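Just the one chain here, laid out as structure tokens, in the form predicted on its own.
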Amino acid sequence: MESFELPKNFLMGSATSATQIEGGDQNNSWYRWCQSPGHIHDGSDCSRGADHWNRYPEDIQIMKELHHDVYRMGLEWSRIEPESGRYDETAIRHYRDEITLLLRNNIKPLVTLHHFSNPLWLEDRGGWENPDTVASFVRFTRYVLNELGDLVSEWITINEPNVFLIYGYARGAWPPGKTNLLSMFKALRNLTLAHIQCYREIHRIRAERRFSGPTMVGLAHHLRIFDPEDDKFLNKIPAKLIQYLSQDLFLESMGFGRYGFPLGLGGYPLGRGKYYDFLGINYYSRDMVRLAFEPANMFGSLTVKKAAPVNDLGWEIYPEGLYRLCRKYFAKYQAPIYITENGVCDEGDTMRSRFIYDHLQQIARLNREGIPVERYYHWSLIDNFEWTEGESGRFGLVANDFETQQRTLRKSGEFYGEICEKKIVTREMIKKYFTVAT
């Protein structure tokens, strides 16, 4: 292991989502999904979470102690708009108080408007397959911007639209539990329209109301490496198809407004444009691909490379993938890169420090080569409700006892906090946090 430096202006922090961390809300699509036996592997549900709704001052104090420059947080749509067209002033005031406290501690918020969760009234109306959802989301965005836009200049409209749609509409593992590719592409058209209109609205509102600070709007894209299992031509075909249908199609439609096949025949329903100010990348792993008749997986079977290191969920740990993705997509999209999520499921905290070291080392490499990776948001600040894994998926810098809500900083969290403070990994730090510095 070697020492390395990050740029002095490099911003570091962590990321969470409202549904996973707040607890207390039962008016959303994920709470209902949790009530059906078998949907959540450990039988838990999102109504407990990490009780962040009540404990956010404690969690912000932890962020301060970990020297966070930035924090990516989400808003729970179902709290703010519990019924169609009716807004809860208490909920929006709560978020305003939380954001104000972040700013008082010199932590800059990046706020996500949609992170996998829908209000029940919207879900019952057909969710994202219903074209009326576009107008509902734009209306919600407009309300939030008018209430919080003076405090927040940086926004993510939609988190991981590909994961949201693939798991919810193609694989049936998430709400609404569908297994229909046509439904998935129909929903993608509506998500694309919603993102573009909200991108414009956020810029318009902040400009018209003369809110301070440069407005930055983007998406958090879940990007993976899809490598063919071997050099056989038949395995290269599904690898390219999966990459296109589950990744590049989303970037193209939401980034430039283009309906590529199978969304359309290359038209621009809202006009040709550039609908992002930064490229948000959520990166976790690589998949090896071989040909298989699995329509939900775009006709490929996804496997893990033999003998590769894996996390608690069996995902390959592949830091080189972050380097490959950033180089590839910067070449096309030419925008500052924010690593909006990156982390490892590691309950025993035996892998996380090395995971952080290896991925930040790739970011240092990218910056040396002129690729502008400007931010890193570790997933996650604290153990939370990890979707179908429930409370058993432990990604936090901070361990959480869900019964008592007792927070305990992990050693990897201490390591990360020191990097946040110094923007460097020294030989002394390597000796301090790693048993064998090789």
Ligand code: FCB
The other form holds:
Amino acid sequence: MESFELPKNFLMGSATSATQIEGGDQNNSWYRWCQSPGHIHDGSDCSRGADHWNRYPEDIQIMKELHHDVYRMGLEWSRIEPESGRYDETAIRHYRDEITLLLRNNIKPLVTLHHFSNPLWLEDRGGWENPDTVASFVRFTRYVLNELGDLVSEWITINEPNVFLIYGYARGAWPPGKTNLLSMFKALRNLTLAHIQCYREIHRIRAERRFSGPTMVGLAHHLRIFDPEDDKFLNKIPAKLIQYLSQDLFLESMGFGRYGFPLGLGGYPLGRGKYYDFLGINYYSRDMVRLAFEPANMFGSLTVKKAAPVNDLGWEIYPEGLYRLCRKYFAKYQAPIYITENGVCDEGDTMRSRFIYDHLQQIARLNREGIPVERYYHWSLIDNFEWTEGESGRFGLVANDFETQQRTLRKSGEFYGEICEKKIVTREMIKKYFTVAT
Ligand code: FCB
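Compare with the form predicted on its own: the form predicted together with the ligand:
Below: every chain and molecule of the assembly, starting with the one above.
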């Protein structure tokens, strides 16, 4: 292992989402989804979470101790707008207080408006398949911007549109539990329209109200590597198809406003544009692809590379993938890159330090080669409600005991905090945090 340096102005911190850490809310689509037996592997539900709603001062103190420059957080739409058109002032005040405390600690917030969960009133009206949802989301965004836009200049409209739609509308594993590609593409059209209008509204409101700081708006895209299982031509086709349908189509439609096939025939329903100020990338893993007659899976079956290192959930750990994706997508999308999520499910904390080291090393390499990766948000600050894995998927720099809500910094968290502080990994740090320093 070698020492390496990150750029001096590189910003580091961690990422969370409201539904996963706050606890207390039962008015969202995920809470309802958790109530059906079998949906959540360990039977837990998101109404407990890490009780961040009540413990945010303690969590911000931890961020401070870990030398965070930045923090990516989410807002729970169902708390802010518990019924269609009725906004809860207590909820928005709570977020104002939380954000104010972050700013007082010199931690810059990047705020996500939609991270997988919908208010129940919206879900009951047909969720993202209903075209009215576009207007509802834009109205919610306007409200939030008017209330918080003076404090927050950086926004993510929608987290991982592809994961949200594939799991919710094609695989049926997440709410609303559909297995219908037509529904999925209908929802993608609506998400695209919503994103573009919100992109414009956020810029408009912040400019008109003369809120300070450069406004930065983007998406957090879940990007994976899809490699064919071998050199056979027949496996290359589904690898390309899956990459297009589950990844590039999303970047293209939401980024430029273009309805590529099968959304449309290449038209621009809201006009051609560039609807992102940064390229947000959530990166975790790679899939190997083999041809299979599974239309719902886009004609490919996904496997893990033989003998590859994997995390607790069996996802391949493949740091080079981050390098490949940043190079490839920067070439096309030409915007500063923020790694809006990257992390590892590792309850025993045996892999996380190395995971952090290897991925940050790729980022240092990218920057040396002129690819502007400007930020890194580790997923996650603290163990939380990991969707269908429930409370058993442990991604935190900080371990959480969900019974007592006691936080304990993991060794990897300490390592990460030291990198955040120094923006360098030295020989001494390698000796301190790794038993085998080769
Ligand atoms: C991403 C999600 C995030 C978290 C990580 C592990 O797909 O955006 O909420 O669950 O995976």
